[in-house]
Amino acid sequence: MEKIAPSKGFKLKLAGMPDTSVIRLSRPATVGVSALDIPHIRPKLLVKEKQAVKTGTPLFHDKRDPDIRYVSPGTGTVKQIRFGPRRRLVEVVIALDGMDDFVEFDPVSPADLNSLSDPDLTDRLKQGGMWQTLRQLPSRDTADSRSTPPLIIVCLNGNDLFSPHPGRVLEDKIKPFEFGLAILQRFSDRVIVAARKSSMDRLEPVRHRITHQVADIYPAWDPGAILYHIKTKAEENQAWYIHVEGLIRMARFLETGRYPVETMVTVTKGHDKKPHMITRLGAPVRLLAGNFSPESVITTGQLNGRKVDPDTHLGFFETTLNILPDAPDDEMFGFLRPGLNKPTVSKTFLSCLVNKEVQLDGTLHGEERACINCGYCETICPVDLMPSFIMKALHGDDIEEALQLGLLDCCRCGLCSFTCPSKIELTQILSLGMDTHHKDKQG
């Protein structure tokens, strides 16, 4: 096993570490298929409301490759199809009926995989809804079925700090765990699976299959920081990754012909130490964040998560949800006061002197102001990018130089965003830049 300890990142104590006991809610009312937290997709709707479905009707599908479905995690009826600014597709909500009739496919044991060749084994996974569960390094977007990949990064914990436990999502469910490493190496002859330093305890059953461990600095389990690390030619800047709850899902899906329905999801609120709970895919967000204040910002992850509507569904690769305090008021001369309740990055409070937990809030503490040249942005990257200097090639305009700096190694952790002394919004720059690149390439 291969140690991964990158100098930099995030290495404060955060408020809010879930409870690793596990509850399990009760079956919602609706269910959403989010299109918000999907990059890059073009989706055409293939339902209409008030039309009935099943547990795996496909509900809409990505243009750019039709064959690639995302389908229903319930079976009822189309609610409500929900757009935002610009007929963008924000989701699809079904109200669910008592019982599941689930859209039946052929199931392939482990036995019976070297059987299927490899564009029924891809075709199958499409029509399924779960192709998309690999995704594609640098843009994130969806793997692309035409190529091989050089590897393929099996990533045990989730992209924000309070991710559900790997131990914990993948209690009794070793085999679908390494059937879904099976069905990996049809696509890869190198599979990579990462894991944090702090979850191999609950980790035991599966230790002999984990490549890589990596520590607990965030965002040090990130595909994109694993990659950055590892990598060792320009060639593996193309590799996969997928989520160990995809993966899971992949193998039961193959397994049983059915699409699975169940997830794993944490919600952090304050001090509070919340369960992990099992509930359905696309579960309402209300349902799972319980009562909070209506001054209260819902995000999907601390730092570089999406904000959330109360009102929405939970997207198709969330599993966590965090619930922040806004807009405290503004503390007149707070830059002098101690802080010792203050995350701090720069040292500029003394909470940097105890090791003591704190609390994360959903405002900046200040207005945006000009770029000074600090490098608070480059100590803390975990990929040794330079934020700022890219930031200034993109606002000229210049990609060739912003791609010679690293652009594409930029894993949108958040990191120079919540670091930076003058609130710029780093991270959302270089990602609309990456962004911008590959749709470019894709024409």
Given for the second form:
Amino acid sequence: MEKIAPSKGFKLKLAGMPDTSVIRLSRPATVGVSALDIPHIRPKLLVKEKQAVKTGTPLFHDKRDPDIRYVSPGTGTVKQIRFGPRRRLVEVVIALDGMDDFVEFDPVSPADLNSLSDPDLTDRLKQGGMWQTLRQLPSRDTADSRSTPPLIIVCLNGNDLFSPHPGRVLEDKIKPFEFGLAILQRFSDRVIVAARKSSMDRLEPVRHRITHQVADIYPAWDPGAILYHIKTKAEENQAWYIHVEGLIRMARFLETGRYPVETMVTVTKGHDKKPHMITRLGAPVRLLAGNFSPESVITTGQLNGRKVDPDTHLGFFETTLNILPDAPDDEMFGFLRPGLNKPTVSKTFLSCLVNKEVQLDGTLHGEERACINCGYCETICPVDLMPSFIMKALHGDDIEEALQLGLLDCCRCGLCSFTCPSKIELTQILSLGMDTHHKDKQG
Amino acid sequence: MNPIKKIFDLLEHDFSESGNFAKLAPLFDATKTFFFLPSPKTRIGPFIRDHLDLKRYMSVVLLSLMPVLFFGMYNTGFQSGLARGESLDFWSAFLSGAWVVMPIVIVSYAVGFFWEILFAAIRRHPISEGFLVTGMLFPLTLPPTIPLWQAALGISFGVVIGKEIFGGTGRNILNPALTARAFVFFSYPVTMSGNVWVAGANAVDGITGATALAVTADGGTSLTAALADQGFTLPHLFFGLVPGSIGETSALCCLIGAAILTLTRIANYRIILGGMAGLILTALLTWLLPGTYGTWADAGPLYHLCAGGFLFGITFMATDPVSAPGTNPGRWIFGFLIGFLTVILRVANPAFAEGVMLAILFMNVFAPLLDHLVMKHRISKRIPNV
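Switching forms now, from the form predicted alone to the form predicted together with its partner chain, please provide the structure.
Following is the full complex, with the preceding chain placed first.
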């Protein structure tokens, strides 16, 4: 097992680490398939409101590849199709019936896997709504089935600090996990399994499968950060990756011929310790979040997630919710206070002398100013970028220079924006640059 | 509700776009945010943000300047008392020094803020906190005898030509405070050199007010002996009870400032250490040169370090992040060359004894080139992703 120990990243201790006990939530009244957390997708609806759907019925597909389908995680009727600004699809909501009725596929046992040809396997995963769990770096778009990946990274830990513990996710699912790895080996000879150091205690049964152990510094376990630290040549930049939840679901789908609907999620809320929850894919946010003040902000990751409307449903890739407390009022002489309770990665508040778990609120703590070249973004970037220089190149419309400076290595962890004293939205600027480049390349 | 907050809320309307004083909105905004740190909600991810902002950043620099400022006040009073032949106790020296220094600081802030507000109002952008530091740094580099109108003219030049015409904070090439000082130095050399370093000295005949760097030795004595002769012993230079610019005389206070800035990681230690290394190595080299007996080439690294404004410059001026390089290797080279140039200017050009100001301004101009070279090297080391 190789060890990856980057020195840069987020080292503050945030409060809200979920309890490792597991509870099963009751069956929700509705489930939704959100299109907001699927990068680069151009969805085309395949159902209408009030239409009856089975578990596994395609709800929409990706116009760029109509074979890639997003299917219903429940049996019932389409209750609502929500659109956002510019008629962008937000989500398709299904009102659940009492019983599940599945769209059936022929099951494939681990022994039969090799009898399936490559195109058959890909096709089956696409038909079943499973292909998109495989994603491709650096743009994090759905994996291109026509290409052969140089390597596939299996991430045991999710995108967030508080994603479900892989030990809990894998519990009783060792066989599907092994089967999943066998499926991945059909696509690439090199499959890398990476886990956080702190997760290793519960991963004894799959220990022999783990190829890389990463340090406990966010975002060391992100596929982009892992790739940055292990790659040796430019071709490896096109690596694929998959999160362990997706891998297990992919294996179960092939094995049973039915769309698997269970998922494990965590909810983080201040200093509360909430258990891991087993629920249905696309469960309503309100059901998961429990009680929260109307002023709080709900996100799917404090550093790199998106803001969620409490009346919507959890996204396709998302396994965690963070509830950030209300913002306090403007503080009198806030910049002069000693700041024992003001967590910071700099050393400008006394809080740097105290090492305890902290809860940050969803405010900027200052106003946007010009970049003063202070270098904080560089000292925290996990992939050794100089975000301020890239930002300036992008502002000058010099995409070539931005790319040379390593723009596509950015893993969108959000740390540069987090730490910037001028409160510049560096992550957004870099992400937009990457997305524009990806769109241009697609033509 | 906080009564001060109430006043701001009452006034807010007048300074809004439709209000009577819409043009002064940046001033209102700056005053309000001085009292109440604004905390707008994050619109996009990351949803949590660090507590450090530019106001805090700049106030830490101001904090690190306090020892220098207070010692500068005391020393100004002390030197003035010495010149008049009065022996002053601590408080009377401090107060009489403050009486001289405070007007210069106030003029610098008042005139500088006028330009800052004017440009902010025209450009409709918020007033930058960066000026808090510039407005304090500039007076500390002046002799206490400077006429106030020259201080006003200097800070005007520094803010307008040194910063605003480039686009304001974050876009300037040169350090604005040093630009201001350079303007005064070259425009009014009489008030910036010679016997101008002791306030009130002109009242008494026969008092020399020159700084240590103006000392040269002749007639076979060594430079250190000549320095000691005029009261510039090493401990005096280190603690700073010698004539000189208001803020630069005390090496100790500059080191305290450097410690605050380095520990809080506001200033980059690479620039400070690189600068000291450059100065010490170059001073050692010139010290070893034959035939320099009696000149500043023979002074040795400790005298170079403690005399003149080197420590003040390298701590507070060279570490200005905007005009310094943004890459770490660039910062080492930048600092080192400032140290190197300072000694070379002191040694090679006796007519221009204090070299640190020009060394920093000169390296400011080269900072983008250093960054460019470092980035080229970094890019060559990266595995390309296109």
